[in-house]
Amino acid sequence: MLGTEFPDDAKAQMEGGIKAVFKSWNGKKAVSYRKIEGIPDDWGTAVNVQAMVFGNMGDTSATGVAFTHNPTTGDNHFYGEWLINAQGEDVVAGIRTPSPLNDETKNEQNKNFHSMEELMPETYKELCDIRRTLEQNYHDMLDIEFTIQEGVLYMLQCRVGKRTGVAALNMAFDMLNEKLIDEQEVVMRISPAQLDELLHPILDAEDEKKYDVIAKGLPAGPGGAVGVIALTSEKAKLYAEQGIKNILVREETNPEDVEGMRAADGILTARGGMTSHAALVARGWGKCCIVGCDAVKIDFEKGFVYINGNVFKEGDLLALNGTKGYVYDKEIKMINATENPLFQRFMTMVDKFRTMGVRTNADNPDDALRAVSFGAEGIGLFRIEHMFYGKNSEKPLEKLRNMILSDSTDERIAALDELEPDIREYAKATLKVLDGKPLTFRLMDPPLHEFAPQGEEKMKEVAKRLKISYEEVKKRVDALHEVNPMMGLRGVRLGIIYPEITRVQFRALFSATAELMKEGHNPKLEIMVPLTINVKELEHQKNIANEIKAEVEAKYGVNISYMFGTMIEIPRATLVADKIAEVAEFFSFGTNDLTQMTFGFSRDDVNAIVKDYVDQKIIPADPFNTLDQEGVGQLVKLGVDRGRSTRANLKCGVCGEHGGDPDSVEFFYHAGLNYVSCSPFRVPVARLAAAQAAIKESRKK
């Protein structure tokens, strides 16, 4: 293949092998794996040179891979696989189905195979002793590789073993009980990605009972997955790009498949054991995976998959129970997996070490309840305009359109007066759910054209309701058009040009608060003005707030306590944050828009650019997913520092999606933020990331 003969000289052979390892660092599969795992390209790789031992020298020789705990479940069992008269590659490549290490861990697929415990009991006992020594020394679960050459056991390597989120949780508490690690280390042992895995759904056990299992394999990756069949990595990636859940079905996987494995929702292989490539990679990613399912036969030429006589093709549906190794050909319901009492205990432990608050971005009572169940300490971003989307939005949207299409201030005020009770009730319902927890309402921030009627039919409906001509409606809609609406008439600008829009929002929010107070509740109201560029804007809006608050207090006979702040999302605001803090009692950094404004990237159109930029290493990561610390991050720090130079007790948070990204959360901790806010399902991950940041800091000190 290389065009040169294999050298006879031993030194040349060794030199060639060493160079091959170094060159492998830039191989396609290595580059893909680093990209997926976030491993820096400049780390490089190392070479170990050691004497070779041979497991393929007859029936007294063997090779194997083992884990000091079960890497899938975390059970305290010595778990592994071995092959007689074989080399290590035969085990990990999935070319042969290996035998179990011991009788305790036999399963349906290998129960008739002879274990090492049966055939080589003395060597097995020696291996068990080594297992205990390693765990006592490293205080962790180890992945070990060994070879037996003519009856003599040789240890080839050991490293901290990859494990599922469930296994990581179980092992950490086992080792805590054994006093191998303390509570701080328990919190550090579960990565945010593993915790995220624990939040992923599993198959609904009740629904699962309704269907027949069509095949069984080895349960290599926990949880459940339902999706269409993809026979190649390329197809899995394509499905993922289209938002289609998919199951990658292969005879066995190899390192060339890592991108497809990452894109797939589940993995099913015909061959391989619990230490095969598919099992190890899927386990490390918390991916649902079944391996060694010998009922699966694949005809790549025809594009068919045969499973116990059933014929499937690419695009047909499968469901996997990765915890049991069961395969189904029906769409089975999925459920939440967070009811695990150990998960709840772990999150309680997390909060013992966490010093930064975690809130949620939520826009209705249901989302708020869900977030609170995940541990959210309040709402950091409630977008009022979301009441005009989705469920029960038809009537409020109709009233909003009346306001948008008004032709005079009087018309606009009349339309807003009709809308005010809807905003009040919408706000009141969520304030009531969060009784005693802070709720930050962001004043309306949408480009108005987004809510205008689109299309001739919709415009004619509005014209009929408003008793004006279709042409007049079209003219008013066209007048709303902006060349760059994301930088146009939205946010605080809307409230300054049309102060009646601000008035009705303040009246609705203060009235909702007053009503709840009269009913015996404890609403904690925070009002956030978006898109500010200077303190004058805030002064303008605060004057309106003071006027309306006094009216509402007189009407209800209560004294309303609330916080008035702003959303920092324009670079200029961070530069003049000391002035803005003269009026604002809190800052919430809107890092989505701050990133957009700083990079000059449109967050709605940037995907193609960012992908190429990341691939070509022009930027290290998508800045809308992980905070750009050397640019946008410095603006955040500047805003915090300058704001607190004026108001020492200025509360600072973040409400962009970066609030749920672990790397970004750690940065926000060091930047001195009081809290982060993120979507409900990311709240536990943010809690863990904040706790781990605090632990790392305490360890440094």
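Owing to the predicted nature of the structure, the values given are computational and were not obtained by experimental measurement. Under this definition, the rigid core comprises the largest set of C-alpha atoms superposing within 1.5 Å between the forms. Numbering follows the first chain given and starts at 1. First, how it differs from the form predicted together with a further copy of the same chain.
- Residue 585: CA moves less than 2 Å between these two forms after rigid-core fitting.
- For residue 472, a C-alpha deviation of 2 angstroms or more is recorded between these two forms after rigid-core alignment.
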Given for the second form:
Protein chains: 2
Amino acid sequence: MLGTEFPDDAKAQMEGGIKAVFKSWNGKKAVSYRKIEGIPDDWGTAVNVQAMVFGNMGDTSATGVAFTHNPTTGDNHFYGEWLINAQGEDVVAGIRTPSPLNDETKNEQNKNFHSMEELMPETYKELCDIRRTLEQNYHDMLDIEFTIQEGVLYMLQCRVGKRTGVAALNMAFDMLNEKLIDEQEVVMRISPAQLDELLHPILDAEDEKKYDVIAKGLPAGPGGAVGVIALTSEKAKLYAEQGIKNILVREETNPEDVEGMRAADGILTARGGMTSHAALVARGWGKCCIVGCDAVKIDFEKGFVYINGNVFKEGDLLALNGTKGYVYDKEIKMINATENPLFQRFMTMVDKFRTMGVRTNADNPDDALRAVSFGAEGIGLFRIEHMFYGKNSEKPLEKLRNMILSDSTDERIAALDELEPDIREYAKATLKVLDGKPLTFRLMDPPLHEFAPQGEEKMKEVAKRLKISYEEVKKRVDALHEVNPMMGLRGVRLGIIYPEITRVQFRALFSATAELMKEGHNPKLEIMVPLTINVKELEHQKNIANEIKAEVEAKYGVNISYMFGTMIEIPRATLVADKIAEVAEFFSFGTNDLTQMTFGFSRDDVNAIVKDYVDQKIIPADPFNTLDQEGVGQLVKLGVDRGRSTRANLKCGVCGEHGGDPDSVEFFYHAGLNYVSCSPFRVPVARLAAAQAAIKESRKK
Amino acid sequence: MLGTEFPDDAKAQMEGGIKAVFKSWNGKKAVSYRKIEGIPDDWGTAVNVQAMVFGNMGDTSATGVAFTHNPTTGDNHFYGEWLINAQGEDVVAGIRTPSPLNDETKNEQNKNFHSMEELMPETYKELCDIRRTLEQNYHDMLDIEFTIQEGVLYMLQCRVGKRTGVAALNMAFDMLNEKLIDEQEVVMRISPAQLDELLHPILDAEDEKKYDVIAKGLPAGPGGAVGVIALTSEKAKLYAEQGIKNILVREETNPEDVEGMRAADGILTARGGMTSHAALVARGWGKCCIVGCDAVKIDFEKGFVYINGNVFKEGDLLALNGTKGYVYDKEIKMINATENPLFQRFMTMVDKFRTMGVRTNADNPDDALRAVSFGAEGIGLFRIEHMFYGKNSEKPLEKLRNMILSDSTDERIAALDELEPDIREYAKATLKVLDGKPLTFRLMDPPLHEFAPQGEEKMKEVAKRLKISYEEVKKRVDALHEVNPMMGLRGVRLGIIYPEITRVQFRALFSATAELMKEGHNPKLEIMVPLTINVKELEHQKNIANEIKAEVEAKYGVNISYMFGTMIEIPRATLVADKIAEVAEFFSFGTNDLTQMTFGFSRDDVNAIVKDYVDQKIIPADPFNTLDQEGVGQLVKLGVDRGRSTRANLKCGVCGEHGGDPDSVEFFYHAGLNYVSCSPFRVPVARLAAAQAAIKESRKK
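For comparison with the form predicted alone, provide the form predicted together with a further copy of the same chain.
In what comes next, the whole complex appears, and the chain from above leads the way.
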């Protein structure tokens, strides 16, 4: 394969080199990178063998790396770095701070170095021609590597360039204006991860003005970050695990630092250019990053960081403006970037191609409004349990405890009657702000034992209120204990064993609806029954709904319309979905619990196991982050298909956390779901993923 | 429909009567009976309208009930009871003790009454002719009702008669001898429940001889029973729930007593004949029962039972010989009826038609041998955990605790090395007695937290042994706590996180196999991996197996052959069974856990919920007793079909408790399983159910 024109020792060397490339696939850094990027281990790598050229043959030789547009901002400028008398590695590794390719690439750090444009104008012009040819051919921004050997230009490599979300957005619209690409392609050009990056916070410019910049570096990764200094990857991971925002500060980064870079909120390096390892990786992840900040000196032995005369140590605070390359030592305010008009224009374009709905999981008016501002078309999961958490929850929680600890149906009904106005007002507030957009109310599924009073003091308090002995309270609390609460008295089971719990919720919901109607609003209530295993459970609950609805309609003199549906979150429900759809008007797949039961994985217990399984490649990814399409996905498809075999227009959605994961969203699109529902901040990502899934499908046709 | 020949008031009466019959379908007693017999509520009932005849028109009128063979023993005698000048109800209700139909029906209680044979010889002869005609037509024993109105015989009803297991067996062989039925039909004639009844205990005749009979009654239900007196159905249920053997003692039984009769180990009534309610029901269930025991007088107010001058109260002990009708007040020994040669002959016949294998779940040589004597063809589930229970378990348990509480891989390996000889010897003992029959060894799946030392004293003991502090032991025990242990660190997950646990088991098993081979035995080892979710887990464990097998083979100088398979007990495993079968040579469906995960029902927690669900008809039966064919059954079928799509000769079995339930066995037969495995005492029942399933299928063709 290598031909015969090489002497034997050169051949051996090349063979060694090729083997080294193949071997590198299983190197620690490659494995780590794939794990983070979710690239399967069995893809393998290819090796291109090409003739060698040398950039280190004197001052007429050079090497460089360039982007055909600015990869940080997207500006239409040739953007790159070069080094005279050097090999490509020297640029990429960030060991020498490289020179600018041209005027547009000059910045504070390198403005006194000579550009290629200045020193080798002929060759630079040739390179610019190649840049144009490549862009016109590929219709995209490219990342190129070149070497000049004794005055002759050789192109080494060309690939689609990594870019920030902002750059991707700007370039896509530029190319749209130039008619190089169409709107569909614009939507395809921004990855969900890049969009997520646009949603990421930046330093508040007003606040930033108040403080002095203590050092400047290259703006390698956009956005802002405020956190404490971590001097090693290990420390950054440790901080992240403890939920402490942190900035990884390094001389330069190596591939071995990849996991620490992932864990850090921001990255600051003393050396390296815009194409150094740290810069490339950070940009790929949309992570705030400043490189080549010469003012930074690190004394690892002492654990000190010197920045222009100031001394910092691990745990001290820094703030980074990754878009400008500025470093601060103050806690600067952060703001969000979603007000960008290009972002809004892009999202409008996204919705042109999107066919699947996007809702949000929200439990109060604030979250609901925020999600609507992100484009949510309603609430796919409203958990009434949230009224028992946080502010103003004390009174309702007290009443809930009375209910949980009641000893007879009469006691329970009395406690529930007390609770009804709270449920009504809580649900009504969110129904009101959604006006016209649907709200899917999940019937109460409280972890009883968690809401029960814990500890002697709390129990004594409850005992006093209920006028029973402490021992009696303790006995009742103990009786709530379950060996496997995940598969115990939960969900609809509660509503069947204690129908009064369902009754009070229907009364509260229908009353809230009736009141809003009378106040001139347009409440769109959808009630869903959790943890269903068969249609009889639904019939049981529906009978209660019918009874209470008639009662409330008579009281208020209105006709209430609502939808009655169920969560599909137990494997059995997917198997008998055809029967369940006889009563359910919609399905909402609860993929969290469905994943738990399908795997026999308790989320409370298997985190360590899942991590180990992923590390040992027993499973490709954490099934709670990305839907297990092979297993759980089969059940989702089955549920949709069987449900619609009974009720052709059955509305199907998903309200597990997978609703905000782009890969899962694409799967749900193909499974035929009508909507996904996710947390407010994931709504734009879900909209984009849904649009891209539709475009991909239309292109296949 | 009723014609016009009746006057209006009679019509109205009849209409009322017909309505009453239809209504009775939803009467409390009918509902209760259906629940026990597993008859669906939506079958409904039919009403036959026939001309009325009257048995109460003087001494030339009479009414009676008869069986064409003796329903208790199966003897070929016409067997029945009659009453002169009475209606049918009077016989069935057991209000009057009826007279014998003929000499063969005479017994201690009624021998002085006149038989129909004596008083109405002409009509009796006519009835005998009808008996012959019916039997020759139906080829079965029939239960008939007749009325004589002023000398004219009318047949009211004819149906296949309920019978004891012994009677069923005897009659079937009689009819086989008479060539009325063939061997296939003999096998179909004994229901699994009747066979189970044959397996039920009787009083030890030798022991029984030692004691005086304190009263005699009619032998209405065969077998023996020893237990304490319960005077009400409620009390019988209460005793049963507490696991206390009990005898329900009543004046007579009503349909309202059905649940108490079910709960009782034996039934004794003061009134009623062989065709009274108590007798019919008890016989149907194969329950020991004595009726018409006039010596019994009950004072419910005082709670006393007087029997021939002795005074008993609730909680006092009685013993019943239901085959003879004898009552004792001593704790008589009980023995089993399986030594009956007709039983053995029947089981041999069963196996002629059976195509599906039957194995047993057994964990020691004694149980294994007992199961083999019941016809088990091997062990389908051997749980090594049982070496940590019961006698001689102290030392192994100590070592297991050392392993569970070890803090490092080295400590764990050291503890496991200590355990290896115990595992080897324990497994070897059962492999040895099975000689040539397969033993399916499930890799260890211990509930870690259950085996951990409980309480301060035990923990201090362990601390001393491990030379660590009590606090340290407590910390390690606490670390084992899981929120949902059912879906936590169990099964193969243990063997992947701690491969040394798998390694030591393979070493023990292969060593035991090698030693037995060298000793001239024929060990047939099948190793199965529990709780599998995908094929990678199996590959991981198989690699360990290969490594250890080579090591053991080298040490002993033998070639070991064994099968490597897996339990299919997690829903996901059924969905990816095609891939799992790439490595697994057999599947064993663990329908207990599969039911838990498919329903999201924790067996530890949902007993009360399941009971309520069955009562409220949300589910038709407890899915842990009878396989949920609609839901879990789908997954079993899917698993088998997909597994065999990869490996056509994949051996499939079931080792959940459903393996001993006749309805489930029939389902497993149709799902194409190679064998079912159940507890030793259920083995004959499973054999019969499997044979009947095969016969039913062949008849359909």
